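Here's a solo chain for you in structure tokens, the form predicted alone.
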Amino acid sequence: MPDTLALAWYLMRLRMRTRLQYRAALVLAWVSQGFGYAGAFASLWIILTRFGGMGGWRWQDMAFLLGFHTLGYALGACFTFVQLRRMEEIVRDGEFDSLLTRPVNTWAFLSFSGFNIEYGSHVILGVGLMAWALPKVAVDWSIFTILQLAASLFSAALLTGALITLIGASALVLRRARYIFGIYFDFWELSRYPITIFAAPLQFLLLSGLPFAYMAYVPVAALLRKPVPYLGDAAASVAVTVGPVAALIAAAFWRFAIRRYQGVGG
């Protein structure tokens, strides 16, 4: 273990020098993204205060949800995104053969050797928010309260890198799955919102067999302990449980889809 966590250290190391190599570009990136951002979120704003709010949700409540989604997602989007959209390619141009034949572990190299720092401006703008927010929201807070946060997103991130790593996985068994990852954009855009505006199939869709919910908006509803459609009184304990799940799922049918690969040949 101690060799393995060193050699991701070295992996992330090595990928962060490379990036870093064109700092003006890197800054760039980082100035577009979080403009684009920002520019959706202040949209969102201006109609929350024209209209009072979004579903029982008021400004302050939102800039914490939205925080909370944009920050997990960029903790488990550096070490899957880019890395597994690009399976198509990997499998197709046999790079994904010479993977298999390297002492590692695939997922691990894929991972660690991509680790994506251009999600340096969705850690500012989701940090910043959520400290602005923070002090603003009705949160009674305490050790537990800290300790909930912390563990809603952990789970967050690994329900973001669980999802992408199962979509990634499916072109080993698909030859073509970069489609999907439009459907997810499609609903990860509906996880910035509370579900409840939503209609109930939707609300129950996004809470069990597509569990974008837990993205964001179950863990922070818990936290201000508004009503969980289906959960209730549990949301706060699945919402720091189904991203280790989700992880421990994606894990199994990453090696069962390394089980069908049959080589770009067939």
The other form holds:
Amino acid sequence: MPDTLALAWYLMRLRMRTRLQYRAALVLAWVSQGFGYAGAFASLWIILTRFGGMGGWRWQDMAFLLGFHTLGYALGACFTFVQLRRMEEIVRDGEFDSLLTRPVNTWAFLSFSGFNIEYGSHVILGVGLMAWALPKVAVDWSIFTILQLAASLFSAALLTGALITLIGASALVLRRARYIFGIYFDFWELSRYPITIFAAPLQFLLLSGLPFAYMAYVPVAALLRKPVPYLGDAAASVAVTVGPVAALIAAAFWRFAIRRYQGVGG
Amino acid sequence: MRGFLALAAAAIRQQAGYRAEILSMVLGAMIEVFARISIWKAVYGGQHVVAGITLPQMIAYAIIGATLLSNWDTALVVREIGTAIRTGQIANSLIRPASFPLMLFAENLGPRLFNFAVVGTPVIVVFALLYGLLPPASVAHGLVFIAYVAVSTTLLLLISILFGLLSFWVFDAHSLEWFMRGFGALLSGGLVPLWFFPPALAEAAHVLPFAWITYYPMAVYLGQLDLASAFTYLAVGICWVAGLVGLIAALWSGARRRIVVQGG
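Now show the form predicted in complex with the partner chain, given that the preceding structure was the form predicted alone.
Zooming out: every chain and molecule, the one shown earlier first.
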């Protein structure tokens, strides 16, 4: 275990040093991604300030939700997204076959060797929005709520990583997975909003089979003491549990997909 | 022109080959329209009219805006140009008997038209049945709206090609793609129409070409612009098309001088 952790840290440092060779490009990537998100968030700001709120959520509540969403996503995706989005090509080009011959866990190698510091702007934006919103939202801060915030953020990051891993692993079985990432981001966009604005069947779906509601809405609603459909008072505890459970499922599916993997080359 | 049509048709055939992706695009468009309608229903609450706009008008804005006027991942064009530069494929484009920007336009117009037919139309029909869809304010508004859709599509592709060509100087298509997304998300009126914008921002957004992608076409469809104004703004939109074509030609001319192909 210590050896694996040391290797993971070494791979991450290697990747960071490589990326930092092109500092101007990295800064440009941060600025541009922050700008892209700011454009989308500004639209929501206009709606909420013009109409006074959305489904009982005021702008400061939404800013907290958006900050949590962006930060949780970045923490999970920096270890998984760019790496596993390429799974289709990795499999098709035979690169995965060579990865299997290495004496390290394949997922860990892919994940840590591709650690992506381009998510820096997400982290800055997420932390910035939350820092702006936290003093303005109705949260009774205590050691318990601070731990709840940290645990649910960790859970949201695990959930993000788990879902991306599930999709990436499906390329080992189905050969094609790019379009599933498209579907993932369609639902991911929904997870930016309070799910109470959606019809009841979709609310249920986002809380169960497609658990995108736990990426931001459920943990933030629990902290803000807003009623969460179907979960009620259990929202806070479910929010911190979903991520680890999803990670275990993703790990099991990854192992299953590797067992089923037969390669595509000759 | 024959070559242009052949490129567009080839792109359509290529697109039609991936059925799972088409289904995922339909699903994506449905989710997007549904989200937008849910947002407007939630914020309108019990109010009937806000800034002179009713909820059924905003539902029409959401259905048509997210399908015919902005539901297109134009970032792909920027990415395509970036990849062509990074991999050196741009050299192959140079030996073809057509201009690179024109080929890009044709190759992306085909899938766009395919998208209208296979993704946009069914999604519009489904949501029209579910929520009701206001017709155009008048027959004349409807006819002018069709011209606006043509201008919107042309501008969307031209803006993407313009951002993509900047890769010759910036060398980072990924960043350009994000800048374009940021501008487009807010200034096109894709999610929020310009009539809800704060005055200072609205003033700037009204004159930038992004507004012709979603906002002006929908303002015409819903009758927020009378016919005389609709024709005036259509003319301005066409001027933007001409201006962007000139800018792209100038950029491409400059870019060709920067290309150095090594190896062989």
